[in-house]
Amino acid sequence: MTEPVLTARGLRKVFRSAGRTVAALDGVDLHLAAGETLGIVGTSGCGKSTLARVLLRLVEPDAGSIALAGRDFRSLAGGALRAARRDIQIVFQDPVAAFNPRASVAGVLGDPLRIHGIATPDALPQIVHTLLERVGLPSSLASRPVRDLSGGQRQRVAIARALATRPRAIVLDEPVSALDVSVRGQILNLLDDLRRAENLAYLFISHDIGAVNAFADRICVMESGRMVEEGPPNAVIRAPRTIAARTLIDAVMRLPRQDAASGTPT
């Protein structure tokens, strides 16, 4: 069997607040292999994000295991962490918030490259030109300020910020929640094909049981800081054995797995 690129053992992160304690996470265990998306769903303040940000350590949990692409994550410090995190990239839901708006597409996209040591100076416009050409953008948006872009737009920045690095996982936070429906398609077919081209895997987590039907391999619901149910999308939405899956399954519209909508870039 291939290794899993991610792994998670045991996660646990308790945040404490006015004298209150919630477990965030609560004994979270998940695999991600090289070329599969696994659906994270559940409703606001599940752990979702918390999940997210630990397994980028952006978090650090309490206990338990992360492996990523064969390596101990949580022993990595200094260089060798700053090196490992070239494999797992994120991006996240607001593609306002994410980056500085006064920067340049080629200054936002730039700056991993360099974090990284990936690109010469010499070579840097030619490779974020590459990039925005990979997620469907003109390279004469390089010199554009962030803040001058469509919403679409920002969000395949995003995308091309996270391919950058040349990840083995990127992690996708409520990645088309924030756009018009209209582009929720064109963003989603975007990353499948990347996924495809590129043998990516992808941690997809939404709130939306109905999106990650449409783009999961596998879908684990989230209730409480753990996992209560896992399984193929079809076998969980049509069949739920928890009150949580039954809950998301009632609030959102079902999206067909082959209705993800295509389009020009947005």
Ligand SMILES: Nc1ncnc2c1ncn2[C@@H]1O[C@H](COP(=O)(O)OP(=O)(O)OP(=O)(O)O)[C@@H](O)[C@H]1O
Contents of the next structure:
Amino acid sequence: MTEPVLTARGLRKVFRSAGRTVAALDGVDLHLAAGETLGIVGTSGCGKSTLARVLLRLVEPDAGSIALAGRDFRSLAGGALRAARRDIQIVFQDPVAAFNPRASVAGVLGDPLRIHGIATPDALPQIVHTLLERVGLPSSLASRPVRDLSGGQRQRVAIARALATRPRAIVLDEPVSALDVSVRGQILNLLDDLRRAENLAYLFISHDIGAVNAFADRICVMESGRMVEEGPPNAVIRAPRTIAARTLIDAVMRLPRQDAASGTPT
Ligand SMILES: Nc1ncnc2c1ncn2[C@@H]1O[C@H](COP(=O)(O)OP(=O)(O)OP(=O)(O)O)[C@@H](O)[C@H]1O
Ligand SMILES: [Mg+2]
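Go ahead and give the structure of the form predicted together with this ligand, now that the form predicted alone is out.
Full assembly next; the chain just shown is listed first.
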């Protein structure tokens, strides 16, 4: 087996607010190999987004270790931390909240390129053009404010921004949940094409075990800050071993099925 891109051991994060204590992460272990898509599924509030933020070091955990591309990610600071951050990026659920709506598309894509010293000012327009091309957007969008874009276009910009640093891993926190059903498949196809082309590793977070089934190589089921079940998606869906997994499967089964021919619910 190749060395994992990302490994976490014993991650713990407790939130205290308004007299309430929540262990959002209560001893989470995971590993992610190059080119692999690991699905993390669980009901609302089980700690998925906290895991995403902790893995990016946007939130510091109370305990646990994170190895990113063989480095002890939690011990890094300053320039070494900035350099390591190129290896892991995130795409959030809400493409509206993810950006300053007044910023231009080129501005949004230029930020990581500038911060990480990837492009000189002269080279920026060409790199922005290439990034837009890779996510299927016309380069004419570069000068437009992000607020002029549709939800699907914004999420493509968010993916382009994540790609800008040439990461090894991308955390996708419910990347299509806020989008129209009609564009979800297009975004998932784009993500899958990019993963193959770049040997990217994805941590694909979702409450929808059906979506994860189609997209992930392996899934982990999360409940109350813990990983309670792990395996190939088919195996977990066919024979769930925990009530948490069963609940997620039942939630998908209750939804009206899409009729493949007409595209209308049956
Ligand atoms: N900054 C915070 N302060 C206090 N509590 C928090 C904070 N962030 C998260 N929590 C709590 O931690 C728990 C896990 O939240 P988290 O957002 O990680 O769940 P989630 O699985 O992403 O849920 P969803 O599916 O709704 O996005 C919840 O009980 C939440 O209320
Ligand atoms: Mg969340």
